[in-house]
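We begin with a single chain expressed as structure tokens, specifically the form predicted alone.
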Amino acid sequence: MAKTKTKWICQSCGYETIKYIGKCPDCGDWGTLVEETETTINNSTTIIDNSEPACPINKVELSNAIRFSTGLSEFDRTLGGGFVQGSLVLIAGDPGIGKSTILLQTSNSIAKSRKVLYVSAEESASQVKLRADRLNVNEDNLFIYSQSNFELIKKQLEDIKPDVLIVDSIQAVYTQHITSSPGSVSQIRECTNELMTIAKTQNITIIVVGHVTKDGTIAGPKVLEHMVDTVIHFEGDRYKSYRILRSIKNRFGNTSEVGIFEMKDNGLEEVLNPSQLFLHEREKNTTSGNIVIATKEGTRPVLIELQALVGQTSYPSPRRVVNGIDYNRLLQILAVLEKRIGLNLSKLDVYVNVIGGIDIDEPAADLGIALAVATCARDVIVSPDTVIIGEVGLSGEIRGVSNLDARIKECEKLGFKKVIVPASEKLNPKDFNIEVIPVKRLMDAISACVFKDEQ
């Protein structure tokens, strides 16, 4: 006999309790506990084991085609070489960022050699067809199925027997075995667990789309990210054309790689040289506060333009406004400029902006931020052919950064003539066709990029 009982589950973190609580004691959110019905079945039937017996690891055989390409080199880079057969991949991102677009383009490429089933739980087949026509998606091996009932989706899997299954999105799919509404913690957990079982037992690659909450986390229980093999975040500003695929978890590859795309009318286009993309509108003008830095996206060096604006404040307390960098990091750099350089910013507003709408979270941008603020405050121009690299310590010293050789090579490839780097890095200037200036202190960096250019 099946026993039915109710429990209250937090839709933010998955916390369970037997009675309603206004505030979740686990995550602290208010009003997120929803009553769900749980049915327990007295399982006395015999378990049928279809799995292979245990064997030594040296005797486990690998398929020759264990990986296959997505058709997009930037997507393959993020995944570590392509999709792995029998894996479960979660792609999450803000609404309208382009998750369905990239999956349709990927489906069309995969369908040239494999059978793909695209399940749309939020749109009708005709709506998906409209987008497919715009993206020039027309492969015969790509099947579109508009359905949110998980039992019917499983039936289509048995009939079509695809190599790849795409579910858009997991929050809209529901199973009849659970009485709660679609998108609830119980529904997401149960449907994902079923998909994981299908992927491992039938060797089908499954990609599921996940929504994110207003604070940027993946909607549903945290266990969702633990169940899947790979978690990919699709980032970017919907009002700008750049998109970044970032791997948060990957059991089959490196999590430090990213893929960069540009959204256009005919879909997403790969950006094979992101430095040129972020610098193509840069003018070699005579404006103070403009600095080019060499940051890193994954293991790939990227050159990005920084802009700083410093001016007299009209407020009792000066404003500090940032876009693309950490606010507290800017305050720390401003404190170093005041203490170690003697630059008084207590009555000046400071604005710092990263061109291109991307976020920089590595310390190698510190020196560029400091020089952008200092040169703008003194209305001094830095040569547009100079790139700044380095981390700034609290005592004003310039510390080393990772992958410095690759960053200098990127500057050299794009035609820059001078690069300022930390002196702690042991480099041979003869290895590069660009002037390399090592500096030890923040004051040395200011002298190298300002006074020499004024001569």
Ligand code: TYD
Second form
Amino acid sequence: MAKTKTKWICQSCGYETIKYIGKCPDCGDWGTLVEETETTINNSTTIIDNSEPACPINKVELSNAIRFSTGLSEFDRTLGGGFVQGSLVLIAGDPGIGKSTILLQTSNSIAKSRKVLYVSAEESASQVKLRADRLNVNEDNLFIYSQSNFELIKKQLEDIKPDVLIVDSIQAVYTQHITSSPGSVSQIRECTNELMTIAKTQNITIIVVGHVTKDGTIAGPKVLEHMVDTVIHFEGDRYKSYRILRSIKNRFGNTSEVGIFEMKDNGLEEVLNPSQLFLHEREKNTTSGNIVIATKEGTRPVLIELQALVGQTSYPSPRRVVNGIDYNRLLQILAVLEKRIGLNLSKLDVYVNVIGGIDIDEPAADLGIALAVATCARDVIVSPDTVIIGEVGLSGEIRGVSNLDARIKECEKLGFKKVIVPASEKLNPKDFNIEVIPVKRLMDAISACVFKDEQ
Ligand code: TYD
Ligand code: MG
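Go ahead and give the structure of the form predicted in complex with the ligand, now that the form predicted alone is out.
To see the whole picture, the full complex is given below, headed by that same chain.
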């Protein structure tokens, strides 16, 4: 017999209550509770137990997870070596970032050895076909189904019996058992739950697309992220062509790797040498304030160009504008420059920009930022064949960074001549075919890279 219940559900955390309240007691957000009606069909209470009984951990037998490639090595790297059979993967990202594109490309390569069902709940089959033609996607084993009704999707699943199911997107599908609209917390939870059961019981790999809200979180409750095995974020600047796949959660691998792609006219192309992508427009004769730093994406070192512009202010209080680095980090570096090397910046505007629209959120970029600002303020040029690596402490000391060896090797690979590194790291300069200059203090770094010739 069908039973109808009404409840109020917080759209940001999934908290449930039977009456409306303005503030969610769980996550503290205001006005996020939405009324949802749920119809549950109580058909049977018998539990069918086909699971294994509890067993001591040292007796548990390892079953080897079967992995298969996505056809894109950068995607495989993010997943820790490809998709795991029978797992549920969520790919989340802003609208227009390329989620449908990458999944269609991947489906095509998987379809060479497996049967793939691509459910497009947002676009018609002919819309998908248009895109598929652009991407050269035409495998026989790739089935396109334009449907948002979950019950019909399940029926197709039984008919086609694919090895891989793609649901684009989870916010657009709905099950008839619940009356609330597609994209609501109960719909997402119910559908994801069923998909999880299908993945585990039928050993089908399921990939779902999830939308991201304005503040960058996955639309729908956190439960969506909790339920799935792997969460991958697809990031990038819509106005720039490169895209980054980042794994946020992975039950079958680590989350330290990222995959880098470039959006071209015929789909996403892997970027195997990211430093080259970010440096290709660099002018070698550079003006003051241009610096190359070695940061990392995942565990991979990436060289990036950073620019500072420092000039007389025409405002009562000078401006500090950042693009790609943390604002407070810049203020801290400016304070260190003023106090430790006596650079007076109180009447100067400071602008810092990371080229390529990339965001740097690691302290290893500090020394690069400090040198870009200091050299621009003094109007001197840092030699364009030098890379700067290091964290700046409050007393002006240069602190160590992770993976220094790999970063130096990357500089070497791209033909740089000198690299300024923190002296605290134990390195053997003979290991490298590049001049490694260890520095202890900010002042040493400045004299090592520029001011020596000026004085
Ligand atoms: P899409 O995969 O539809 O994004 P999402 O599913 O994440 O919303 O792709 C969006 C953008 O990518 C679209 O604005 C056009 C661009 N694009 C290309 O530049 N080249 C291509 O070959 C394709 C298919 C799309
Ligand atoms: Mg899409």
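Rigid core here is just the name for the largest C-alpha set that superposes within 1.5 Å across the two forms. Positions refer to the first chain, counted from 1. Note that this is a predicted model, so its numbers are computed, not measured.
Once the core of the two forms is superposed, the Cα of residue 20 has moved 2.4 Å between these two forms.
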